[in-house]
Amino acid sequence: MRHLFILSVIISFFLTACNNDDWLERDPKNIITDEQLWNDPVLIKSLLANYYDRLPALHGVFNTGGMTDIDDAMWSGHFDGNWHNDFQYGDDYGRYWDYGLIRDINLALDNIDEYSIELDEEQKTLFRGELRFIRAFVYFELVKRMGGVPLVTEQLIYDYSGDPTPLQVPRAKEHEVYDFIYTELEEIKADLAPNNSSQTRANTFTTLALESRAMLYAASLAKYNNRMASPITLPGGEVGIPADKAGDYYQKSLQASQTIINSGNYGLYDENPDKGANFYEMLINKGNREIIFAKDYELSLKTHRFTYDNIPRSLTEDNEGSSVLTPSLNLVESFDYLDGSNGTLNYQDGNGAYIPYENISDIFENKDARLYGTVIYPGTNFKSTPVSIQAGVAIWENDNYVFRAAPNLGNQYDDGNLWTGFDGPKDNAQFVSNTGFYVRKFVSEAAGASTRGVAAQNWWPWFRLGEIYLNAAEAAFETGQQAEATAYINTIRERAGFPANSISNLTMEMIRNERRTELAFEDHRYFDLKRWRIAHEIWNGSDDSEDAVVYGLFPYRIVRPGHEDNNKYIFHKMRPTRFRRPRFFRFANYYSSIDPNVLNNNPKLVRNPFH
């Protein structure tokens, strides 16, 4: 009895001492609650990092294979990947429909409003602005690939009524999506000012940069789609922007670009008197003032393998891979000479005879310095080491040159001199250039960058000032402001080594070529050709097309003992064997097809033209 009394006292004390609600409703130790997450700035930034990491690009950033599909290059990697040289753009090419990310952002916006009671209003405004910027970025990626898409700006929650129609949002008009992007960016640009010193988080200037690009796209579509013999449209406006909207969009793009240029926050990178090296370093050296917004990489956190994929064969630090993307002769010739003449290389005279050059790099002399910063061509270095590019020897026989390649890369010829370089080029081979060129842009010179174990940490520029100058030039040109447009283009060209005011009579063709050279491999060319509505003309599927076919230029050392040209170099234009099918872009590719499963789930969606 005495023991029962004592036990009763202990239990009573225990129960009395406990606050039942607190004890039973303690926060779990293995789950972060909404209240914890949305009141902790560190956790919110961590979540934002996930969303920034999911920002879309056509194939994902630093995607070597994707670049060979949509830019001036071909695939020279493993034979298994040769489909990159033997494909057509399919109906679903470029398809993008990431409403999972849209949903996550809409949910996050609601959660900030509901749970973030311990954050001050400035913090909440900043985080909301970043989320809305990411959402606007995603919608831009959606509209430029798919046309008008459903505009969903809040959570869609099923009510278990058995009726799904409230969740089935129809497509907005194409121009309505562009208008939404612009309105969103205008509303948040001031809210993001606290981030203005950051190059990796949304801020006032990233909103302006997105405005600059998106409004230029909208304007181009409004103008050039309506100039087609049969404009690509849908009756409901999901595809097709009225022509009378072009002027307003161009003006909005120009205004955004000029605000960035005139802000003083950014400047064209111009730190190295060697203009070619300067252009290369602009994209490699982090923290420079040209970069407005970038996706960053760190060796200890996140790396990429673009250098492993693309470093010249003889310089790789790994035992596999390398030399996958090789630029085309077409791209090399798009870089003008510094005297303003056309960039076509002079490898033959008017009679079709080969022109001998004393040094293997002489044919590239006085080219636009951006060529050096973009492409490794014969006679140049990488990592302070000569890249050994020589296809073989040209032997004079029976009044003609006969080209002979060595059995193995790096072999010497009978005269004791180099036969074929350690870096080729070699036709129909893997992991060596098949065009005579290697890519330099984005390939890091850092130790270990070409190994899988270390990889590279140079960043990816979402927006940089060079593009903004080009956007400004195009928008100014299209709105009749010739002098302003010319000044912007000449500023870009002067950074590339051209004399001041090198262009006096600017044309749209010049602007388009400037974008091709300045922005090569930066995920622009495919979309530029689409918005100008010339992709089907450039990539017309013809074997006779200089644009649809990737060509190479192979250098050969002359073997002609006793002749003045002995040991000089000549160049032979060739079509790589591995490049099997000319690029063929169809009208159906101007807008990707919508996944049939998406159409089945939402009967309010209309199909895109030609699908």
The other form holds:
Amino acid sequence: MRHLFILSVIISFFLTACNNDDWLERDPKNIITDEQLWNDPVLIKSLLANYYDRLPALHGVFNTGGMTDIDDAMWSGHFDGNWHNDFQYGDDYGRYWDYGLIRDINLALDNIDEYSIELDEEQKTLFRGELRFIRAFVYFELVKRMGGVPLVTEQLIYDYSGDPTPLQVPRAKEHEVYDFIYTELEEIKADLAPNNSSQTRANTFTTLALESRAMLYAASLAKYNNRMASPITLPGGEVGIPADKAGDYYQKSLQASQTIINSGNYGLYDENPDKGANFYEMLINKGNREIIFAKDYELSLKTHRFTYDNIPRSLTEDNEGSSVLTPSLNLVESFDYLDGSNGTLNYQDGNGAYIPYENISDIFENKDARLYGTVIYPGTNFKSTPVSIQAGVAIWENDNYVFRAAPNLGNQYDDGNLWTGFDGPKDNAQFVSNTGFYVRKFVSEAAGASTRGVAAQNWWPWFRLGEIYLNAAEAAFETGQQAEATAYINTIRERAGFPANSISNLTMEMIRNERRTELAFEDHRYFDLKRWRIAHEIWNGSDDSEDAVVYGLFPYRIVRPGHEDNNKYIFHKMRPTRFRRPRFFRFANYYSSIDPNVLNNNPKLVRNPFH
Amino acid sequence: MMKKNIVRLMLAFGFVPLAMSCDYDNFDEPAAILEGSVVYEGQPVGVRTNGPQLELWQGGYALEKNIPVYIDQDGSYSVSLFDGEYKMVVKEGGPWVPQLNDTIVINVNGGTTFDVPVTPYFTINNESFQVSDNSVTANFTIAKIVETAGIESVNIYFGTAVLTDQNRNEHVANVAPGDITEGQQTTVNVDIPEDLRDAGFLFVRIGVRATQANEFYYTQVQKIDL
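Show the same protein again, this time as the form predicted together with its partner chain rather than the form predicted alone.
Now the full complex is given, and it begins with the chain already shown.
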């Protein structure tokens, strides 16, 4: 009997324990519901961080390999990567078709409308604006590589009816995509004003910067495509913008650029009296007023290995890597002299005899300061340490100089002085420059930045004021406003060390060269050449072309005891053995081919010309 | 004895499944060969090696993918295919007028020869080369085929290897388009560069590019003795 009583008491405990609803209805710890996500600004921001991280670039965002393919440089890294020096732009080069990202954004926009009840309207507008900015950015990347693409602005949902045709969106006309980008950005630019103090989230000026760039692309396509002997077009307008639209696009670009420049929110970075170092710091020092929009890195969270890849060989802190991207002589020569003369280096006199220089860096004297900020050339410092760039010695034999390189980097020659530098250059070698130059731009001087364990945290500038000045100059020049255009270009050049008003008779050639030097390795060159429709002439695949072939310049120390030139330096232009095939850009590369699987899935898509 | 048997047994178990498994999971390789040349008026059209391409398509399947057809520098091509009906497309990007809409239907059955007719913008005829005193005299006639075409450039290529074209050569001599009268013989005298004079022989060919095209029309490669 007593047992029965105890048992019933115990049973009664079990019965009462089930009463607590709160305890049973707990939120799962491993699932975030839509209601939770879209009502929590912190969660929404972390979602946006993912989308910002997925912003596309062809060879931007510290893509060393890509930069060696299409900027003025070659690959000097591991021999396995030598295909970068021996390849043709394939039909699918630059292909991009990321409708996954577009769908994610469209879905997010719908979800804000559907689920966000606890956010105030201002917050919702801001988030919507940021999502639409990212979408416009993605569409710009799509249109500049593929031409007109399907404009999808809402989720495509299959209704299981057996008929997928409602999901098959045809390609829009090329200019319709540019117009879409413009109207989207115009609509959201005011909504994004609360972000105006941020350099890593979309704000009013970011939208204007994208407008400035996208409209300039549309305008030059309208102008230069139609100047080709046979313009690249498709009958439906998916490729090819009518010529009469050029003026309007240039105007829109110019207006956006001017709004940014006149806003006073940004300024050309000019803090260091050493103009070369100043140009380098502009991209390295975070938070300065030149940068409009950047992708940020942080040691504890997210790093990149651009410094590990590209630091000069003798300065690397790691046991592998270094010296991958090495700029070409052609790029170095494209930087003018500060007196305004053409930047061709004087290594030979008119008779073809070598010109001796007292110091190894003298040949680069009085060059545009951006050369120092972009390229590490012989006789300069990096990380406050002199680089050791010297190819070998030039020995006077039989009335001629004979070049001799040391068996090992850093060896001494018989006379007790340096033979070949610790940083080379060395022809046909890996992890040492094959051109005589190293890249300085974006390579961080921070301690540990060249190790894989620590890596670098300098940021990637998507947009900066320097580009906006160049965009403004080009748009003004193309619309006949010569004086304004000249003023913009001269401002940029003054920051690079040129005297005031260094250019008086501005030409399109000068604007193009200015973009080449100012924006080298910033993911512009390839698209600039494409939109001017000169890529097939610059990269014509010919061995005789100075532009299509990457050349190097090797410095040698003269060994000629008793002669006045002894221990001076001469420079020899050479074609690196590892550079196998001249760059060759075909008409087919102006628009990449669309993946056959995509074409199969959507019969309404037309193929790009030449594909 | 026992050990030997075990080894034999293991070998048998090892090899028998290998021999059997080959039966089902492999397709036959394509047995038919389609070959021919790219021709204009019966004459093969010379192209850049690794340059212009043709495209084959086969209908009747749910998914389609083009079969790229590479053209040899003398204008010939050959593809291994299955028997069946194919459509050939003359893509843009050659020295000729693209032909995208009126596709050419080819029935492949065993060994099939088919010459693809194309319309180049320009042709070069009656080319000849004479060597004398470290220079080469080239005679040729450029004819305009497409009325709207203009001459972008005319080059004479010198190579030490048989693959010689705009991208692979040892020396290029440019002929000013102004010096050329279409339909009439042009004579050009080119100095052989010093580093090529001791080569013993050279491969030469002439190329003409129309303003509309970014590929050259080439003559067949000729070997000249120095």
